[in-house]
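In structure tokens, one chain follows: the form predicted on its own.
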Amino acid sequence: MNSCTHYDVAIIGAGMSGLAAGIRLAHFGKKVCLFERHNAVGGLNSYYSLDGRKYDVGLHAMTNYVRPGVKGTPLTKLLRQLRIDREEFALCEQKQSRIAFGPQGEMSLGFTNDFAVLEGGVAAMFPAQIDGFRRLVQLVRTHDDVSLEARPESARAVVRRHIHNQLLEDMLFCPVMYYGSAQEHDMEFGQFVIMFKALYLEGFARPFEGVRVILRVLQEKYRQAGGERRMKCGVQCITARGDRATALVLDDGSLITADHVLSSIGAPETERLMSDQLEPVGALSDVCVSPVGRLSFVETITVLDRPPAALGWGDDTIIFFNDSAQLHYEQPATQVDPRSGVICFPNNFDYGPGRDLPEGWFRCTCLANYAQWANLDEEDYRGDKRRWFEEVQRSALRFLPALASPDMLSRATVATDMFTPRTITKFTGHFGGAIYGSPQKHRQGRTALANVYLCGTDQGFLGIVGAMLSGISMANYHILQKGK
């Protein structure tokens, strides 16, 4: 192991605000380290090995793609200062998308790369409400999502000043929603924004390979840039001394010592890190807990042995779905609220000619409680795996072409596998399997200790762009233009 004990920055969790943070700083000279308590980076954008497959988690799409030559976007600003050719990336862009509301799906707006799409299909379905999206658009385009002063707004008061459509209004919220927000029923007006540009305005793709190759990008940047990690290292605590910390404890007992901070696991898990070390001076005594966010996810992951074209299924890469006229966009009362919820196709995404994956795909993602998975013994653990799988399958089933025969998705699965609320916790760290963290952002990335800050999720910038230019924006904020 390492002997060094003391570092400019030490970094907490490495995933994608982790690493693009550890990156910017190191190329600026910091001595950094990333501590990561799990074997593998990129935190809820990873993936795992079972039987042999590779298993993408959290991505289903990378939010924000632009084509070459658009300047002044998430990504190129990304690009430019991790200092990544975007070739290295090898993004392949969507083929189509849509949101589908209705118990078979029969209001449908689609959308794709090029935004003249949805606002056709906008008006052909709300003529009545198409002026209305224009001013919206035109404020979204000019809202300046990323600044660190912005005061919080309901995105839904916001959006009715525009729209006057119960429906529309929800069909435009389930996408960004279901991509990006942590509070239930409503967004920031700034995260809907971000949400909106991402996914509307820019769109979606993907490389090849998936979120590997995104992964070791990062990481073979960080390696040139001179950056130190620490892998199955955790941090237990963080101790203090008045307002600054003093110190990492990490899982081992040993400490580690440095003059800067960035935490990337979260408001409420970095508050516990410190909540035992805070003395009640000045400010801190004033100082609000973060609380834990309420919405969790599970996911099925159907692996065929044919494209889902084959099965019918078409071009959509991904589908947004809600099988009433209303959205409920909240933590459900059982384990699983198979209403509604995002079925992604990997396949979908335009690798070019006589480039296809090897094997079909089929990803279904659905609200969860975390509270009833948490606690169940492991016999009925795998027994409730096994019921919402079939549950979470046939509600998606509905918003999709019907199979040729009732036995032919069976027929055509070669492999599956599902993650819960209780799988988000023990591979993340975060407290209530809670995907996009809290619901109370920090827009400055200040904690209660003067030289520890948050990237990421909770800092607020949203996606998986919007999580490397997190850990970008704080590193630049708190550490490298101020010379510190």
Given for the second form:
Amino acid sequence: MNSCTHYDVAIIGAGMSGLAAGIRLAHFGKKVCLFERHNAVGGLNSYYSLDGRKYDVGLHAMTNYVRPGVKGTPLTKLLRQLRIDREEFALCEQKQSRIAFGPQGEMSLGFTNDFAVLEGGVAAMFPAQIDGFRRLVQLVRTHDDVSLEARPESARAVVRRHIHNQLLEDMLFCPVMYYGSAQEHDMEFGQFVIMFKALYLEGFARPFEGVRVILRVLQEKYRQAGGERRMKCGVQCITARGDRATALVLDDGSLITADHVLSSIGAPETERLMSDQLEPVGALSDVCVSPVGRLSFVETITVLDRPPAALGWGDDTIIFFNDSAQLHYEQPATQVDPRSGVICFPNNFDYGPGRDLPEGWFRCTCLANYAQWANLDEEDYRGDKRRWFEEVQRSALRFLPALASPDMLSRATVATDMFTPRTITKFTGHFGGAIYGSPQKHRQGRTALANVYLCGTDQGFLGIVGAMLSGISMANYHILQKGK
Amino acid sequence: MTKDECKQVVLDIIADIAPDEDLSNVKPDVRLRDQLQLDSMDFLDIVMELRKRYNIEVPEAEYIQLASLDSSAEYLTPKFNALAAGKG
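So that was the form predicted on its own. Now I'd like the form predicted in complex with its partner chain, please.
Let us now look at the entire complex, which starts with that chain.
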């Protein structure tokens, strides 16, 4: 049979970037189909149900929040490009967050959606550095971070030209890295700028019902624009003739053809689809040019019978912590590195008077080593998960006000869950459990095939707003702008 | 189509792609970019919407013609009229 379905554009992966690209392309009359292997959309930012509860994965907060009326920022661009009214996301702002360093978090820098708070904190804690800090901020503000032609430069090197204090440097890098860096120790400066703006100059917000609100809006826009989707239907391989993709082989063995293929699944993951080998191979480096990311994470999720504030924990939204003399943003030698991490309290956004999440949530994220989780047998895996759950939570507690009694947390706990690097690979297909993908980004989204482009994590715009903008930019740049 | 109608077409498109902009006092002879917060992504959308809604093609080299409402009307009105004549 040679009547296989043909699309103008096939999009691999229905995460934030694939959905955003799909909306653009469908809106402008392209025949588009999204192919998603999982049964739910969202990719790295999704949710799942367990015992009648909905758990968010990925998203702690939507970054890049700006108030209505502020223009020219990523959030505004995104809303315009996708024809979304900002009311549809119903974003509620964070209360306040902090960066806590030292064995008990003695050194603390607070920040909110008002940049003056962070600036004031730096001035008070590091008076000798405030002028340099302001110069750095000025540089960040004027840097063209969405340029598709930027030359890579070390962010550490640029920051050190302005800030000469290792503690302050590490404190500033900690949230920026934890919320988006695929690279160990350092970042590319353009990526640092994107994240610095997203976290500090703009800010955090969350819809009352979490990430599913955003996904619902995106799916609805996509459907209205006439986009098609096929769930539980991944792409096994991309066949090519010369330098062009000719067809996609789907998981069920059927074939589809497309003029353009936009892949949101990651650079090495896409390269594997373009290689001739259908079976996963021993050495990925044989078929993948892009390195697989080395950074993965675990997250513990604790559901409480009361809001976290009722445990005496205050109303901080997100706490980035590190107990050591230096920040070790790197692949841990052990299964998990609990020395640094992120605590998130989804209850502590300003949802409006009398509007509170029905249960308390306490989430902690730490760096993890994929290889040490990947090949465990089921029993060891469960045992290690239990052990590290306790360890991660114990580490995080050091950065929170002490509980009135030691067993208070366990008495308040009604449910727990945890994801590991193995969970990430299972549900997102990212090699190495690498949430932030490959350390080598492909700004222009080009691949070895002329009509296959990357969008999402490995194109290199970070965060969930970045992911959506990546889908938009690549759809514009490779397909719409060229009138193809 | 008159030039004024043509300006209205462009304004209606801008109202849809940038609903957060106040369009009540747009000066026809001043560059749109100088009085509204529009970037290259927004201009791409004006071009794309013209194609989608009216089948009007604006090649990339001629985007510059859409700089102001006056220049847009000057450039687009003959295209609209040629299209209408073609249909008749």
